[in-house]
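Next up: just one chain, as structure tokens, the form predicted alone.
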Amino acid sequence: MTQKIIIDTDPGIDDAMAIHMAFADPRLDIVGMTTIFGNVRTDQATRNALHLAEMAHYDLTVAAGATVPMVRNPEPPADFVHGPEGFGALPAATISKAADSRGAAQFLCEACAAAPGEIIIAAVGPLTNLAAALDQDPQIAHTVKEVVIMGGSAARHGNVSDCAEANIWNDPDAADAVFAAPWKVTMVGLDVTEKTQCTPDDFAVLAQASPVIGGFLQKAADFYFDFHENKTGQRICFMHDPSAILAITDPQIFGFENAAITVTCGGEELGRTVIHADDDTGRPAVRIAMTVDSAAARDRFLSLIASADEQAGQRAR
């Protein structure tokens, strides 16, 4: 039995690792992708999300989403980590379709209504269309079987700051709504997503196992590795996006504890996820991911994008 997903995405080289691997995973069911600023503006995530969607063969939802915070202003996108257009150097893909006329709150609220207890939402950007649809429908929060966010860190570690990672960064407040809402949700933050990393030479596999989209992924990846290069001395990348599809199919690979999660909207700790061992916010608790078998992360990523043009082929047909 497949899983129903919606992917919450701003493409974004992990992004499109995350969403290639999904098309790819036959457990898997994508109901659609809503797009959200913050690797890319807003109208380029749409416009990538459509050009990964066909690249796959996948017959799916577009829907496009906020295009600032819900409070603060927005931040410059992430192009020198993702570049100018999301895919590293690659240029600004043509696309043949349109996203869909409804907004991506209105989507995400209108998919789990009509489908209650099925679908998943994985948020892989800034949570602001997720703050938008409980603002939108306060019952999506009970239609939605579970939302899983790639965000935030149980640790005081960030990417963006010492104490902030970029998804929670880049709207807090949405975030903080998204934490304190009565649904159940699983944050899967850089305490794992760090630890499972790939190198060139896994892509250089994947360029040969699957010419189109491994190479795709080759190709948009060589930026990635740049700036981790810059970042960590070591020509590696870091499966952030990746492994919140991989705690939805493979949560066994993973090890979790709850607590509550309040979001830091303001001061130097902006967009610090804090977490409350004792039960002091009257917040549901939050299934938070801590550890990861990384290595079995790392080879599921490797198959299922090794199979991906097989996958492609038999959806064209």
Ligand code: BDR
Given for the second form:
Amino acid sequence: MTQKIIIDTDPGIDDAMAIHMAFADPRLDIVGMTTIFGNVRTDQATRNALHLAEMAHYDLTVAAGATVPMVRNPEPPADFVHGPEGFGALPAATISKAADSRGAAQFLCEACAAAPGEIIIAAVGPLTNLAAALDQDPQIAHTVKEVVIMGGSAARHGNVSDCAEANIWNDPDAADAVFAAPWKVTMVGLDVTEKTQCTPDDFAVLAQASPVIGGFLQKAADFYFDFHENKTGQRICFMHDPSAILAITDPQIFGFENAAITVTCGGEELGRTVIHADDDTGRPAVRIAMTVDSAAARDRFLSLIASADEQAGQRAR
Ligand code: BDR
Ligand code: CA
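Starting from the form predicted alone shown above, please give the structure in the form predicted together with the named molecule.
First the chain shown before, then all remaining chains and molecules of the complex.
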């Protein structure tokens, strides 16, 4: 039995790592990708998602999402982390397929309604599309199986400010609406995503094992290593978005706690995910990843990407 997922994404270097890992995992059936601004503009995210699918010969729907946050003005794309086109120093790709005629929110609602209880949405960018889907059809909260988010932090630390993580900070109002809705949500935040790390040597091995997809990730990741080296002093990278996919395929490598979450939507702590251990909010409890076996997470990522070209070749036949 494969698990159906839709990946809501702003590709993005670690998004590309997560997406290629998901494509290579025979336990997953990726029925679509929906795109969002964040690391890049939404039009770039859509082009990049189509490019990743073509590279892996993966036949799926790509639907373009919102171009601005729900309420506030957009922040500039994170080109200092992901490069001007999203994949480090690599130029914009030429693609041969077009996005679906439906927008992301409509696609999410229709896909979940067509397969009630079967689809997990893995949201690894700002949550504007998910909030728009809730607005468009509140029933999605009951037709989706689960929503797994890369975003936020339980331990009150951030990566764009002292207390805000980038995906939440880019649209805090949308994130708050997502945590308030009556669906099952798992939050995979900085508490675990910064603990799983890869090195340039890892990507050199991947480029040998899977020259097309591993080679592409190695080239894209160079820029990402520069960013992390400036920030941490070490030539490593944090495995943010792959961690959210691993929480679906390999939940046993994480330790979870349950608590309601609200998002601070103004003031100095804008974008903070506030954990309510005493459940005083009336909101559903979110399953929050608090610990990870980072060696197991890294190994799973590396072994799946090592097999990515072979899997793509089989799909091309
Ligand atoms: C998140 O922000 C983006 O830069 C990454 O792709 C990831 O989804 C990490 O804070
Ligand atoms: Ca992302």
